[in-house]
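Single chain ahead, by itself, as structure tokens, in the form predicted on its own.
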Amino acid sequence: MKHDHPFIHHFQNSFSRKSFVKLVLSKKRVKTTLIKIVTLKPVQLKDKIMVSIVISNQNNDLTKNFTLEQSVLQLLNLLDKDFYKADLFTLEKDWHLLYYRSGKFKMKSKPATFHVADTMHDQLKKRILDSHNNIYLEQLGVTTKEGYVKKRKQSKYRQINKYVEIVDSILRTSQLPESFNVIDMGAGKGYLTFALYDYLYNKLRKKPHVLGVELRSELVEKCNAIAKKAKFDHLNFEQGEIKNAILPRIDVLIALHACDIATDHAIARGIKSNAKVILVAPCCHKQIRKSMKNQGPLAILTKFGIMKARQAEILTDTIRALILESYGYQTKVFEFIETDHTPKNILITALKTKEIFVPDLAILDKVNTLKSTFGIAFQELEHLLDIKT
């Protein structure tokens, strides 16, 4: 196949006109090869649009990004050696190429499968963190040594990037100084802790001091070793519990998927430290679920177990958000990550906007109304903050 092949010409033109949607290579030349299918799509990287090539085999997906010129060379090579068939989808037309064993080919066009609502800009997958030459992603098992995102870690990679995107949008409005402390309570394996440090330090050129607090000593040891290898000098992990770990000044407090009242302990520590930003993704809501005693017409809401659990989640997180507001935080509750990535997908974000240390009684009255309506004596955060009701 040559550079001046009409199929290559259509591919180049669609990319230049920003009408390129995707290109799929299939029908293997050699059936015994591990490679199954190859997909080319546009991808936005910083200020440049490139071509993402995903090579799917029996074990995983290998993803790498190329310029248009580089992707043409890759495409030529793949069609010469690996595939008989190529399907190009653009906003103007679909182009279908089929090679025969003799070396001859036929090409035909069809009306476009994708239209304006499916434009390239809607499909571009902007990844804030690059997977290539990324020591911590490779050490954490997200990428291969060559920098390709592993098939089983695609959702984790998307989650990491989405998390950084959300945190960035919040921090940009928080007026934090150039150097500040970030405390990640319950850091776990450190995926998101490393990603946040990387973004703040290397992308935004800030000078954060990031501390990951984790109960499991083996994870603390592993994460500190990776941080050293990545030369993340102001990132470290310490063993401890959310409720009583010894912490430096807290500017930004994060607690993702801390189980049940551990989320309340994290919020309470943030409020008591007058943290500028608090972000929590609650997990489990046992305390409220066990104490709910709905009366009258509302009793039907807790008749079925699954509905009682969901009601407890809504009630618990609403009270948490209201208490944060009572202490001068501008609070939002929204979906963190799509539900097919994680079942725990609610994120509570709180930005300190008022310098008050005594809770607003008018807002606490709303909390009391909720508790009375659903037959709840207290929510754990009230006890931790010594709120008298």
Ligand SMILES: C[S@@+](CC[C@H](N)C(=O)[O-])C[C@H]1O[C@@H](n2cnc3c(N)ncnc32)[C@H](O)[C@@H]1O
Given for the second form:
Amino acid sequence: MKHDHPFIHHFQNSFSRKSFVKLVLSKKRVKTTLIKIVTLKPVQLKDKIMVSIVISNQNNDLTKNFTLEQSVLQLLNLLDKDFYKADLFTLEKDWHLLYYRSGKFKMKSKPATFHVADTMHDQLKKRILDSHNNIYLEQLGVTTKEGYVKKRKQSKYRQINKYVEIVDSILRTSQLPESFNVIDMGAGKGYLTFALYDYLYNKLRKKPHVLGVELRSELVEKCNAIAKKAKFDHLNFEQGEIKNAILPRIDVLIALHACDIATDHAIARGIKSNAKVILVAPCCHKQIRKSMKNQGPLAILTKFGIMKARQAEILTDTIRALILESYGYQTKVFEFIETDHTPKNILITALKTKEIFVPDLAILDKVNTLKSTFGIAFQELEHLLDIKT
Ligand SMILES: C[S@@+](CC[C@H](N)C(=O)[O-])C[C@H]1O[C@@H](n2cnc3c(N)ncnc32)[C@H](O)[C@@H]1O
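Please give the other form, namely the form predicted in complex with the named molecule, since only the form predicted on its own has been shown so far.
The complete assembly is shown below, putting the previous chain first.
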């Protein structure tokens, strides 16, 4: 497929005219590849509109943002190598492209599925959380008194909205009791805790109790004062440590950017309480980094510091995800915000789908293979859950 293909023109033109809604690639060329479907959508980043490409695999979604030119190159490549079918939805028309094994193709148009309410402009402007008359956003310094998002807080505001969107999609598929508890471990300044509470109460009309646990007492005091001002009666913050804070029953456990093994303590507490939803964004993977002793041909992979750090990250989070699976959680690992905001953007989401309380040994075997391959003695979560391997 070439740049001057009419389908590519339709995509470029719709993007320029702001009528591009989405483009979906499907019908795999090679049945055994893990990649299932790819979706392109417009996304507003800072001052420019880009194309967000979501690659959906069996277990996770990978999202990256590209300029229009870059996305065209990605699209050409994906259509040449991975997919036979592409469906482009614009406000004017839908375009359907199908390739045959012979290399020939057919393309047809249909009346538009999406209409003005779905326009790129409207979609992009619409954020889940209202910034106007929003006491906590103002108190946290995200918005002005008049309710406008401050320029330097735009990406924080986007991050908060994105996070709520993700939690929402998980909560909708979970079976939570009528009254449930959400525990946010290492709540920090509370941006995300407040946003989640706001969303659950004011948009979803749910009535959970939300508790933020935080080590630093000055942040706890500040957050409790804001919660009072905002009249968020079922939200409170307590000073404590993730590993031993006294908690009510955990239904939804959240730990975003809790350092190193603090994430393991949070996951372990979630698993032990049979939490229905666990959502963690790990950071600083020191524990495994210190104990990794790659052997044989793999030894070279730890020669360069940054590469060792990346491996430690991949190994730690893979092991955490596998352990969650072994306890009956349907687990996904994906990137959750644009990388120019923070490099710490891996999110592990886990939804309890099997009522098992003893880990699945076949999955733990995979953990063992990984550990022995990379010369790792243990990963902290195993210790905390008393997993003997
Ligand atoms: C990087 S901040 C993240 C804050 C918030 N979760 C967010 O994503 O915006 C990490 C917070 O976790 C707190 N923290 C770190 N270790 C902790 C522990 N063991 N117990 C409780 N809080 C902890 C820190 O004090 C800090 O406020």
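Numbering follows the first chain given and starts at 1. Not measured: the values here are computed from a predicted model. Basically, rigid core = biggest C-alpha set you can superpose within 1.5 Å across the two forms.
Core-aligned CA deviation for residue 74 between these two forms: 2 Å or greater. In the core-superposed comparison between these two forms, the C-alpha atom of residue 356 has shifted by less than 2 angstroms.
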